[in-house]
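Form predicted on its own, single chain, as structure tokens, below.
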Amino acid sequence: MPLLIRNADIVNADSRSHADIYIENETITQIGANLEAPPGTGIIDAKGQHVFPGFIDPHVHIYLPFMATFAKDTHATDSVAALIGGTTTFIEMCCPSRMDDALAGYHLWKSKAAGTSACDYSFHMSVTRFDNTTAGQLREIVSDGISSFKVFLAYKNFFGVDDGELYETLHLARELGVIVTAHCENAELVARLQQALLAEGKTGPQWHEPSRPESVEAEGTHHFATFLENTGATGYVVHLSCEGALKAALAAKERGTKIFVESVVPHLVLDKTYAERPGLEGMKHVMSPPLRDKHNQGVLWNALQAGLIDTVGTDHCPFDQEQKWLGKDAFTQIPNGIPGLEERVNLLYTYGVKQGLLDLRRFVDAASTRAAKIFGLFPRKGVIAVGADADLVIYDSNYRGTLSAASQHTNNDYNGFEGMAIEGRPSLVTVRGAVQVRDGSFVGDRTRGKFLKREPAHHVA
């Protein structure tokens, strides 16, 4: 059925204006002024709110074997959670480990997905080794539609890459033209440091930070930079947490090498002190890297208002109070992670526009556009425009409430930001014109997703 939504205050990364929006066959066909509705046109009147573009995140784990457990989520009650919090398409991460074939994790993440989303999505394939049958099923998943890979100079023996491997995967990706994404830390230091904590009796979760420390992220964000220059690839730093880290990225940025930033969430509203709480509260907070000191906040919030940091995703990753608790003895085997994607837009909208860190456009620009053109969306996601997905969030900004375990649609037994005010939230949310979300609720269609092919950008907009 075509939609007319009148009265819609529209806000793109780079504009701002008033006018109706007409949708059909799934696309934006039509804005303008006092546009006319032909008959069966369901009308929507978005009169005192925003209406954003689809609000895209590009960091989630969903399908997630990870230190001896699974994460909670499936993509039926993920893709739920994510729409009702305003994100209409997300990128999850297909994280074989080293011990597993790559192009057959590919195939089972994609298996995992078809079929149960009930909003849009793509992959970031991770290259968790690199011997003489990668390069091979790299092509073979890239001609598939997927244009970005992720490496772990973290996690040593599972995940994590040595730098012979991620050579040969940055000059890969440059020849096909895809971007590396990166998880920037130091596999060995991680674990020496780790081992040396542990061995003094120091085993509660307020020892992952030490064991992970501001420096090491920075040797990480550093060490990536260098190989990127090296390699003429282009990169993306995922959940940046610091200011060293940030220092490192931006001055490999000033001396030309393509490099974007990526901050999450939980770096921007929560701090060290969370995790440092005792028992399970702190191992609810678990992340690597992990939540840092309170001053990296205002760093990151002032880069991301500047652009600096491009994007804003969650590295949702949840596992329940049972699964944090096998870290009881040893905060080395608490599995990492905080969920994030259904209270996302709504935190950063609160603590980032409502108190005047971040405008409204630039909001837009963090948390929808500029994934979408660094990943291969845009123009199709990402905007509201003629020939866009009509992916459209209107946005009730006069909502109260109260982020809460007992109300989140996201199927984990805890919340990471229990009790926190909300200022705003979504009223209605399309996917390709067809309603969703109405008023906090599920309205939709639950199998409506689907798997978004990317071409290889040769460069990065």
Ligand code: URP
Second form
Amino acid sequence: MPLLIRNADIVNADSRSHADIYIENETITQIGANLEAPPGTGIIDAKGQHVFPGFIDPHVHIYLPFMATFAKDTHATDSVAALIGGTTTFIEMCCPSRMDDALAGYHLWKSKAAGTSACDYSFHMSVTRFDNTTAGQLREIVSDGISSFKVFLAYKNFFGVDDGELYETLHLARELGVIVTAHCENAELVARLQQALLAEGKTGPQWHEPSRPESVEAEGTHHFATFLENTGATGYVVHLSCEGALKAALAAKERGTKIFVESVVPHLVLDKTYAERPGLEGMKHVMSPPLRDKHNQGVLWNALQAGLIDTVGTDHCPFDQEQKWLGKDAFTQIPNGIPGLEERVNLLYTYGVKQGLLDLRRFVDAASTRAAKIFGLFPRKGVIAVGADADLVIYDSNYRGTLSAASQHTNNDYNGFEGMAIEGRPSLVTVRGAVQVRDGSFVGDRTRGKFLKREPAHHVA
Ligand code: URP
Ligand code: ZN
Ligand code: ZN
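Having seen the form predicted on its own, could you now give me the structure of the form predicted together with ligand URP?
Below: every chain and molecule of the assembly, starting with the one above.
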């Protein structure tokens, strides 16, 4: 059924206008004043509300075997949670371990999402080993519509690659025009610092941050950038958490290295005191890179507003309390990760836009448009324009609420942002023209989500 959205305050990354939006066959076909509504058209009045392009989370984990367990949630529930929070597309990290076959892993991840996602999705393909079969397998995966790889410089012996493998991955990526995303922490230093702390009897979650200090992330970021510089590949630093790492990335950019930067919502709104809470409360807030000293938050918000940090993702990675408790005797055994897919947009709006730290267009850019450009989804996604997919978020900035596990849609038994106030939420969300969410409830088609094929191409934001 065609849909007409009247009186929209349309906010794009590079423009703002008041108009009606007409949608037919999954696509925006007209934008203008007083558009006609042919018989049979559904009409929605957006008066007094912002209308944003569907938000894109460029960094989530849903199916994930990791740290002796599996991430808790599924595509069926996480995609609904994403939509309720205004995210209409996510890019999941496909993460077979070093011991696994990459191509088999890719097909496994794809099969987990197929037919079970309510929102659109794609994958970053992790390269966790590079041997004589890898290049052929990666070429096949790229030809299936994957235009980004992922490398971990952390997680020694599981996901982590050595320098030779990093070089080979970047060399191939450059040839294929594929961007390489990277978790930048020095694996050897983390392993040594972890051993030293445990040997001193320092086993609680408060020791997670000291085992991966800011200097270790800054070194990892500089290391990655140096490899980009010397291979000519394009890179994207995921979940950058601190000033030292930001300086390393920006210094590389100034030298001409093609490098993009992502921060994630936990690092913007939580600090390390959350992980220093005793026992399980602290464990709920263990992720890597760790939550940092509070002074980093101001640095990240400033860089985000200035566009020096390109995107904001979540690093959504749901483990429940029983799983977190696996680390009761040693912080090194706490499954790393904090869920946030449902909360990202509302937190960014509340603690960024409403606090005056982020202007509205940059908010759209950071949470949607720039990810679409960097990862080859633009202009199909990330913009309200004629010809784009009709993924729209009508946003009620007068809504007031409180985040909590009791009311979340993510299938987990805690919420890392428990008790935090939010000012605004989506009142209506469409995926390619179909209404999926109304007033905080899922009302749509649970299998509407499509696997998005992405072309290898670098779109400079
Ligand atoms: O703590 C985190 N970040 N868990 C997920 C894996 C990763 O490093 O992205
Ligand atoms: Zn990571
Ligand atoms: Zn991650």
